[in-house]
Amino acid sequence: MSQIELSAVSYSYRSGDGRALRALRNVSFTVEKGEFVVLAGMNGSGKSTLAKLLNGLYVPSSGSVVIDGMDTRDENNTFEIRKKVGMVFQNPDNQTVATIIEDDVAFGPENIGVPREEIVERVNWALDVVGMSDYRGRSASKLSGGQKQRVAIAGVLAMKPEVLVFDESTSMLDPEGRREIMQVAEALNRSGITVISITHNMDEAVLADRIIVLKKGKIAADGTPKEVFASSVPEECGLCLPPAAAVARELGEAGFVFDDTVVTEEELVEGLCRQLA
């Protein structure tokens, strides 16, 4: 059984005048334990709606979302599903509940009844994982955007989730802050946590095992970064190619030949060196 299973999922909002607005249309896919999956798409593609379906914040209008065998439509499963699937949102300030960092990280475990001794261990571990142990006694208001987001991740990690969903978690950060958060995401994935990153930044997508591209609530592509960037789907969906892939494509039109689809700067440099040697 896959860790996450979506079967023919559709979701509709109600507009102010009562009309149903379809955000997702018959979406089906599975995610295996330990995968790093990017859900990519422009605004309005349905990717953030899909993120909220993964831990029961929303339930499908039709179809099913099943997490480790638990259907999100069954309210009896909601508590366990939200323990398994942690969410890191776009604005870290919206996830801050305490003035002092270590108190903020402890908030989640306290609310699910974790014993005090274990809470201390979880807080220490989570802050260490995200590289914020030295800041534990400080106020979150004094931190940079990237540091605030790392504290938000620590707060989710302290709940010991098996799946971590980043819902546009880097979109408000500067390039350095984005790099910090993606480094944390990669490290967590290497430790065995399933990572799902919702983004329209294709630089981040090259880090994933797999990219699912959404367009107008439907899946437009599902494959490895090389498979997806070898196709015309990203551009047809309004997404930019990663810089290395874009340069390689232009060089290909100029006569350079690469052995495989280029998605990283290292692959680009290696391909050019081989041809210019």
Second form
Amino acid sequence: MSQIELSAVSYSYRSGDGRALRALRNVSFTVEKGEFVVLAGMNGSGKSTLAKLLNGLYVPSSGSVVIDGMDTRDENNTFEIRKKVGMVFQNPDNQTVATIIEDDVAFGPENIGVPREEIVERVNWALDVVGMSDYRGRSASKLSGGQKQRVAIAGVLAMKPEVLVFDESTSMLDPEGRREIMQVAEALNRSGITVISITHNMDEAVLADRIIVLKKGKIAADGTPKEVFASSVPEECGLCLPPAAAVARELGEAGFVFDDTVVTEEELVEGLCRQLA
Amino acid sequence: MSAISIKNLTYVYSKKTPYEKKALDNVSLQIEEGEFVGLVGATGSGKSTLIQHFNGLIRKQEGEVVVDGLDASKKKSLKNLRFRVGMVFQYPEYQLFEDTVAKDVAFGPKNMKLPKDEIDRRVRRAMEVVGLPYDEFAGRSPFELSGGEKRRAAIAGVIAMEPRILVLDEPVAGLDPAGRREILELILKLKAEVSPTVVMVSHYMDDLAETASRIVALKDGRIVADGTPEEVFGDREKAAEAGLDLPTAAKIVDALAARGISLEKTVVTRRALVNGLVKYRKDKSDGNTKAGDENV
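Any chance you could show the form predicted in complex with its partner chain after that form predicted alone?
In what comes next, the whole complex appears, and the chain from above leads the way.
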């Protein structure tokens, strides 16, 4: 059994005039525990809908989403699924509920009736993981965007999730903030948490084990970054190449030869050294 | 006359309270007509405070702000300033509010009290230039448009005032890569056809290296770097001090230098990098041939 199993999932919205808009069509894939998966695709391709299906915020119109054996359509599972699958959203300014940072992080576990001592432990641990322990007694409103997002992550971590879903969580941050969040996501993934990250930033996508590309609600590609960026899928789906891959492609046209598909800056530099040293 | 002339501008939020924060600290900046200025700096460095001075959304506390010849501190300049400086805020599509695209785009020119046929002309032109053909989009609800179309509709509303200066605060934030390219191309087109002076706030150094003629970096309310992208990113020490990320091309130049392949530090765009590498390879093979000849 995989940790996440989507079978033939379709999802439709009702538009303002009552028409059904199909956001996802017949999507199937599985994710194993500990994977780092990037969901990519144009705005409107169905990525965020998919994310919201993963913890039962939405339930499929047809097909099924099963998390650790629990079907999201069964309301008796909703509570357990929400604990297992934590979500971090886009806007750093509207994910905090309490004024003081440690109160904010404690909000989730308090709500599910975790004993007080354990709440304290969880809050300490979660703030430590995201590197925000020094700020615990401060007000969230005075933080930078990256710090606010780290507090939001700590709030989710305090629920002890097994899967973290980042829904464009870096898109409103400056480069420093983006780096902070990526580092936290990678560290959490190394500690065994499954990470599913929705992003338009191909720099971030190359760090994943696997990229799933959506186009008009269907899966257009599912593979390693190398496989996906070597194909014609990125162009067809409105994605751009990671910067290093774009440079490599232009160099290819100028007669440079790379043995393998270049996706990272390291690979580009390595490949150039082989030809120019 | 400069498009924007700022002298010794200092601005303090929540003055005389425990939350007092100096957002701008003695900033002086001249921007000439025709420049494309990329304004960079971390969150909280003062970028937004600075650009809101350009059209008087923030009234200056200390210093001098003259925009398109108008003193921004004079109340009677304000209305004109709002028309001459077009501001495109972050996520401008959240500010769409009328029930048709044409009405929304007409809001600015109406406020300018222009004659009706002039308003119509401007609405048409603005919609055409942003790629929302009037005949197709005029009667549609802005809320039915796609994300990229909404953003272009919002930009059309600013462009319809035909501002001399266009200021954009992170205009590509939240867009997918295709949308990002479209908006950047649109901004270059607007600069060529409508607003000759552009100031763009962005966190994407690759975009700025490709499009801006000048980079101005803020840190803690002060200008810490100012020059062409080649100058600003080419001076690695200063760029690091200013807290700037390097464009990808410059990062690759540094990684190659560490491996003994040295290119000019002023290589900051993808095109320049490719050209630099092609030249490096050619010089090297020419050098090898010469060395080979001597052996014979």
